[in-house]
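First comes one chain, alone, set out as structure tokens in the form predicted on its own.
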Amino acid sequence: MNQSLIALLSMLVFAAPVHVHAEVASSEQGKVLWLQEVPVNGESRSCTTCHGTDLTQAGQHIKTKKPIEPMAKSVTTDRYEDPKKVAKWFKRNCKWTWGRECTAQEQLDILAFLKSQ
């Protein structure tokens, strides 16, 4: 999937339901996600691996140690302004977390999830 259209559907989770291939963006199901352990190159990680569990808190790089923001939207309220840094984020993110890019659905059920924080 192309990087305008994620940043198009990243938008429009912030404005209303989305439908994507009859599916809807759920909150809940990206809380499974966010909290889905996956195996990678012999570790075990998710993405509270660097993000934590308390959204409202700053997170750590685990390699890095570099702080991460709150993924909060309620704490910091334009993380998620600039659908060109989303889809970077979720690009890199996602291949680093899972061995693999996340879908679209993944990315609106994520960003719905976050979004509710």
Contents of the next structure:
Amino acid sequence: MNQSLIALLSMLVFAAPVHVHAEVASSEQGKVLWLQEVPVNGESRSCTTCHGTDLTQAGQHIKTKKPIEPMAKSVTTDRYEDPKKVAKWFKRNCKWTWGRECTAQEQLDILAFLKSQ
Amino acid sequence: MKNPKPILTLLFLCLSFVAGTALAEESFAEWLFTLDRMKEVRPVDNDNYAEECGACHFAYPPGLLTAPSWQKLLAPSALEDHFGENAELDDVTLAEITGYVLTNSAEKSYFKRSRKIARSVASMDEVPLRITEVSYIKRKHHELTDSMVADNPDVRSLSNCNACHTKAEQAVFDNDTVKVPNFAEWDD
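The structure above corresponds to the form predicted on its own; please give the structure of the form predicted in complex with its partner chain next.
And the full complex, kicking off with our chain again.
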């Protein structure tokens, strides 16, 4: 394979994710999403149900009472470094909290908000 | 007795055999200590399990349930709706965790409390899905009141082993290490 073909192929491979990241992430919109209350299974749920309203403080799992380390990146500095972990918890928590999966845009906005804290 | 020597020799041989086996890999004191520790349940010693199954609650040592219960709990479709929550895992992680849990389940363990749990489960009609459904565990907690568990803001559920068992992380559950939050020292 010649050099230019490899270059072309790698551009194709990397083009898709780059495109997604090119969408503007809005930390204000992330905050709105984080705080919104959604009725699910007869109760009102939000991301703060387990993570709390003060992101610099530890949260607590609503059912099991297990403490959850603060979500603010400035406090728990090793957060959001592992894309697999982030994706796994978005999937689980969006389903539980909102009764559906989060869109890619919603995830970007929320991450921008959490990282800015 | 005319000649006590053969008996003494035999006794000496027995003793040195016991000490010898014990000393082969560890000191005699360590050997005794191990026997003492074996009273409880084998502590969790798998990082993946501790991380994945300890994220939402105390990571329950595998020796608290028998294999059929773990198999039911860890079926992929079961993890999708795990007591009302999504605890799905990718295939590779799930396979590793299942392997770890099944090699250390109660009926395969030499730890005393695990053996009691295995015996208790064997006498039950249905495969329990919870540790707190095992007859032995239920019996051990029958004196607890709602004000100590469900209505206690620092407990809420009997599933929260480590809220009361101060050494639960080391898989120690004996009566001496129990403290029910917001209640005076437990004495039975």
